[in-house]
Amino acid sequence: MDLGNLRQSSQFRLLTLLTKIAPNDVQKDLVIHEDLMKPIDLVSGARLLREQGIEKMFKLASVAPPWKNYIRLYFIPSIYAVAENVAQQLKRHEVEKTVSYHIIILPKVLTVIHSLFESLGVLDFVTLHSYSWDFIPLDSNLLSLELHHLFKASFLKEENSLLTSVAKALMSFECLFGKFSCVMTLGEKSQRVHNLLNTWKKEIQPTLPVETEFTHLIMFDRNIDFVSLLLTQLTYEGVLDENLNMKSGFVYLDSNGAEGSQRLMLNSASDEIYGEIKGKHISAVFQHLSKKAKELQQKRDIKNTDSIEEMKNFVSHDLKRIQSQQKSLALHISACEIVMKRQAGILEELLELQQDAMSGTKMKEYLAFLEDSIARQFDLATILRLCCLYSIMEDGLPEKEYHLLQKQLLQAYGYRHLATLHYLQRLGLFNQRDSKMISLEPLLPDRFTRAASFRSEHMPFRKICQRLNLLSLDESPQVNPCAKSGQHPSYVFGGVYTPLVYHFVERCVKEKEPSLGDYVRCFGNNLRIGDCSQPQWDARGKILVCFIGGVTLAEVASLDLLSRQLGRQIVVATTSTFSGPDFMESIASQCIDT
């Protein structure tokens, strides 16, 4: 399987669009939104853009850049506030007749954005273009559309227009790797994407390869399992994402990722050491790095070589690779040191609290900790994750505690977070156990009240966990053999919880016919099985697991473990990678834009 074909497909569409705008020999200026700079680098790279006539590249700001050429391009995501910023820049700027403006919008030009440009009177000299890339390979087993705003649009505001880009990417995937024999979906959004995919295939009738590499497509909505997003990830790659905020496969070791900062590329194909440690429990990583350092030093020590010929062969073949690995090793050790400093004195207490929430014990002490932490204004994202974890596992907070925590949160962190609590309430993450809960919706603008809240209509999440055997039977992670072993999927969360997606995929593909009765009882109509012929259930092809709304790297690690257990390759495709801090910070932002 060559995932590079996906990159070439995206690259071809981008270059075709740029050529359509103006020939390669015509010089152009390009303004790129910050969130798209790293993905576009993975798709095409700066060199290829320059070959297409892009002379100057700028980062999108609140004011127009110092233009040089007459063909001026903007490359932005389909977010209303971003489009409004661009439209206002163009409106303020005095336009010459010889100047041509083109706005490339990822993944598509939404009706509301087209109306915005029309209402501001800039469509007379601006051309809008839609562009969507296919899944971008971030690692050997991880593909991403890098659509970080899709979760807000689809799950918070129930605006499903961006789901078409997921269906389009899946159709491109089938055109490259063959038709999926078996398709299973868990979640409303996944079902929508599957319906779109089927409709388009009937209308377009694309030519698909005769032989298929991927027999199973399993689609999974992010809101089916929020617990995997709220618990602290304990694999090396997950810890890096939570603390250093991975973007398009890179983390920066210096603050804010400023220009010139040291960056670490998290790709096992280009970094052998990362491939060895990415799925390990964080407690085992330092020991592995120390052992690796000694091995490399021994390889580099050539004092006892028997001949000049051996030394010459070593310098020409092995030395460069060893130096590259030592450089990579130094970066990983630096990353570990940064994480250790940030989590010193906090991690163990957080893990104990999360263990209490998952087991349902010591809840009075849990609530007392929350109240004390709010009073001392601990990190808001951490506090909200703990509050939401309690609410999910206890099927809502008791009325008294709910109102007390709500009041304390608003007083400590500001009443602007009234909207934050509403968004969490809408997602079913911060609720009052009593059904007669006072809704926050009347206090918010009308445009936020359209979406229906996600509720677990079938059964409380703790009962789901018990029915599917997702919780650890041992109350103490210190004596739980699953906690750090790497042999059981719950190790990615210290042994307290098995990611639901691991259990679902295992149940779907391990037997000749999937036994999904428990999932029907737990999720009802959210579970759908389609495009499956009976003899294909036990097909031994590769498996594509597609997340709608984002995936955590801990879930990726658990599926990597399942892949080794089954002896079958599992590739994860997602709309974006997600971590708990990233999720909470996006919810807590003052403005939710689509």
The other form holds:
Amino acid sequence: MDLGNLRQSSQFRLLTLLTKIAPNDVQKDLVIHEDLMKPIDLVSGARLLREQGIEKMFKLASVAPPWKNYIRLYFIPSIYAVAENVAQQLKRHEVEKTVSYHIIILPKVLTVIHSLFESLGVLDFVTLHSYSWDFIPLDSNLLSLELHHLFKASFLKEENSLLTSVAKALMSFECLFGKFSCVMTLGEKSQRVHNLLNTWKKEIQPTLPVETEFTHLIMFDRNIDFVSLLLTQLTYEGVLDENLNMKSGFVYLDSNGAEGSQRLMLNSASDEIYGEIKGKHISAVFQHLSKKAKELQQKRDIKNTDSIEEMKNFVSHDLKRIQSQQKSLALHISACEIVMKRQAGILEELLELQQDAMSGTKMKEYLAFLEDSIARQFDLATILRLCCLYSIMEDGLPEKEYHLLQKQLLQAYGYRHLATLHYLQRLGLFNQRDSKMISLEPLLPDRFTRAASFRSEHMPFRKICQRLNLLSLDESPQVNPCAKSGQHPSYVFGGVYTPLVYHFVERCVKEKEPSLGDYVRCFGNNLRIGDCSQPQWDARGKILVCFIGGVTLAEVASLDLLSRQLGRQIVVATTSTFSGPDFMESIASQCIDT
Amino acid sequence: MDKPEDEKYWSSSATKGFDFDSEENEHSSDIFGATPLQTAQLSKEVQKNIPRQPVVSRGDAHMKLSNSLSSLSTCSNSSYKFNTSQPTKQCEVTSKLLSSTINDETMSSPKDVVRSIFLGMSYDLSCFKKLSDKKILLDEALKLGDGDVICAVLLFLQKSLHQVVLFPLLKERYVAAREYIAILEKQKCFKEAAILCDELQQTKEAVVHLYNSCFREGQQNIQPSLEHLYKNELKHFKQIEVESEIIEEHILLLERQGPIAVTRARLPQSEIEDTRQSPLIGKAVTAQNLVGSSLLSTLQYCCRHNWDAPENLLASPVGLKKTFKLTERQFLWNAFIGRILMNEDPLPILLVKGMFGAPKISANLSIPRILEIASNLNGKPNLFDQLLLLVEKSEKRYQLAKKYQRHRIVIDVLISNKDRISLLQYRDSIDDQSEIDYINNTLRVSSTRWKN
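Since we've got the form predicted on its own here, give me the form predicted together with its partner chain too.
Now the complete complex, all chains and molecules, led by this one.
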């Protein structure tokens, strides 16, 4: 499979659009939104843009840049507030008639945005264009649409406008790699995307390749499994993402990613060492790095004593490779250092707490820790993750505890987080327990509760975990050899939890037919097993696992393990990658723009 | 991506959309010398007199194209009759205009229009005049499931329907209601969003919309907006006791923050930025960013700068504690951090008398945690010694003393354990001469019975 095709396809569409706006020999200026800079770099690169006549490039700011040319492009995501900022900028520049403005909106010009430009009366000199790229390969097994606002739009605000673009990207994927013969969806949004995909295909009727490379498409809503987002990721890549905030496959080794700071590209295709360590449990990484350092040093030392002829050969061939490996080794070691420094003394305690939350033990101590840390205004994202983990595993907090935590959180971090807590509640992350439901449940026979859960489509998450056997059986994962070895998928969370998606994908492709009885019981209507005319369940092609709303790297690592276990390639396609801290910060930010 | 296919499809379709800029219209204005505005006015006047033909009936949402074509012919006929009865030149214009308007109206079946929005073609919703038509249109959009199509229809409904009519319609269609709330938020119509949320029985969310809107107009206006919200708007909602209490507290805090920040700003000496930080605590606020900070940040600030303020003053830490009913733990941590940042001795705050008069740490704060924060914030050595003595278990005390290099305490633990070998090892590991002498002196005492 050549994922480079995806890149070419995105590139082709971008270049076609740019040529449509103005021929290559006409010089243009481009203002680009910060979030799109790295992805566009991955799609086309600056050189290609320059060949298209883009002379000057600016980062989008609140005021217009010092323009040079008469054709001026903006490249922005379909976020209303961003579009509004651009529209206001243009409104102020209305007088210049000779200038033409083109606004390229990713992934599409939404109707609300179009009507905004219309209402400000700027459409006389502004043209709006939709552009959507295909899934961008971030690594050999990871594709992303880099639509970071999709989660908030679709799950928090329940706007479904962006889902069409996901469906389009999947259709485009099918155009390149063939039709999916089996489709399974878990979650309402996934189902919606699948329906839209079918609608698109019916309308467009694209010609698909005869041979199918990917036989299975498994779609998964982010809100089905929040626990994977709340637990601390313990794979190397996951740890880097949580601490250094990976963006489009890059992390900056200085805290705020200032210019000139060292940047590390996380792609196993271009960095051999990263490929070796990315999925490893963090406790094994440093060992591996020091072994690697010794190996590299040895390679150099041995060569030092060789004959001149061999030396020459060595310098012209191996040395470069060794040097680049050493360079990347140094970067990985300093990344480890930064993380260790940041987590010193805190991580162990957090892991213990998470383990308690998963096993449902020592809840009094757990609450005491929260109360104490909140009183000191300990890192908000960490606290919220712990609060939500508790709420999910206990199916909501008892009324008294809920109000106590709510009050103390607001007093410590600011009353404006009333909105934050409300959003978390809407997402089902931080809830007050419904006292009536709980009291009735044990009295009802199983089939009644099942009927009830079908109706409300709600089953407590702990029950789901138990039914699907996602929690560790061993009470103390420290002594559990699986916890760190990487043999069992739960290693990505230190042995306390197996990512639900691992289990789901495993069941979907296990035997001749998917064995999903447990899932029907747990998720009811949210589970849909593909409506293909002749599903070929036994097809053994590649598997595309598509996350609607984002994926954590720990989940990717667990699917990587599954891929090795099954001997079949699994590629993860997601609307964006994200991590717990990233997620909490975006929910807690003052403006939630979509 | 598949734009060419889109267009190809559309141009081949029988349901080609009506285009106001088409040749036909321009042609007519050429012939009769009328401007588009005049014709539009005329059209409007004439339309008033014509009984409108229904586009689609309520029961038949998916009217076939053939149906709409047949209705088209009846409409044309009727307009034709209307024209023939008054055969003036002016009426010929009317006839022309009318037929085109009616054509447009009847050509559009909701399903086709929705489809053309979905495919990104030009569309016109203005022909959906009747409420029942609008409902069918919205339902078609919902059936298709594309959020942007739903938005397009909702924006049209927003313009063409009164809120009183629109909201009940949305109340029955949850997905559309959510999309509409998101639109209202973008348009900064928080009040409308709140009303709709209330209709959907989501009063808490309604309050959040109104509360959020108070932050939109800059720091200065937050307090008056919140007061307005608290006094006037909250009373329309039910079951929001918790939220209204929180908003009341927020106002109360803002009332205090302003004056506290001002008094401080008047003082001549400027504040030196304190860079001491601990990963276990939040960042301290300064006079500049005090207003708008959280209650506990304000408390900590007051513990730094207004420690001795009498209770009746706004800046009094104890006053804050009482007014906001803070827990002992909340107060102690911030008092401790505040005092230590001012290089004062924080210990008296932390200590209470235990059962037999012996001092102990108040509110069960963890000593290791206190020590770690004190160490991050460069607390005085004396503080460590005093705190370590409060650690009951000698093993724990030994570990902590070693961690923070309080030699005397380490040595004392080893002495009390009668552990001569460890003592000797420890002596070799330190440089402090006075402590080395202390160890030597102890070892010289012959009466000690060492265990090793």
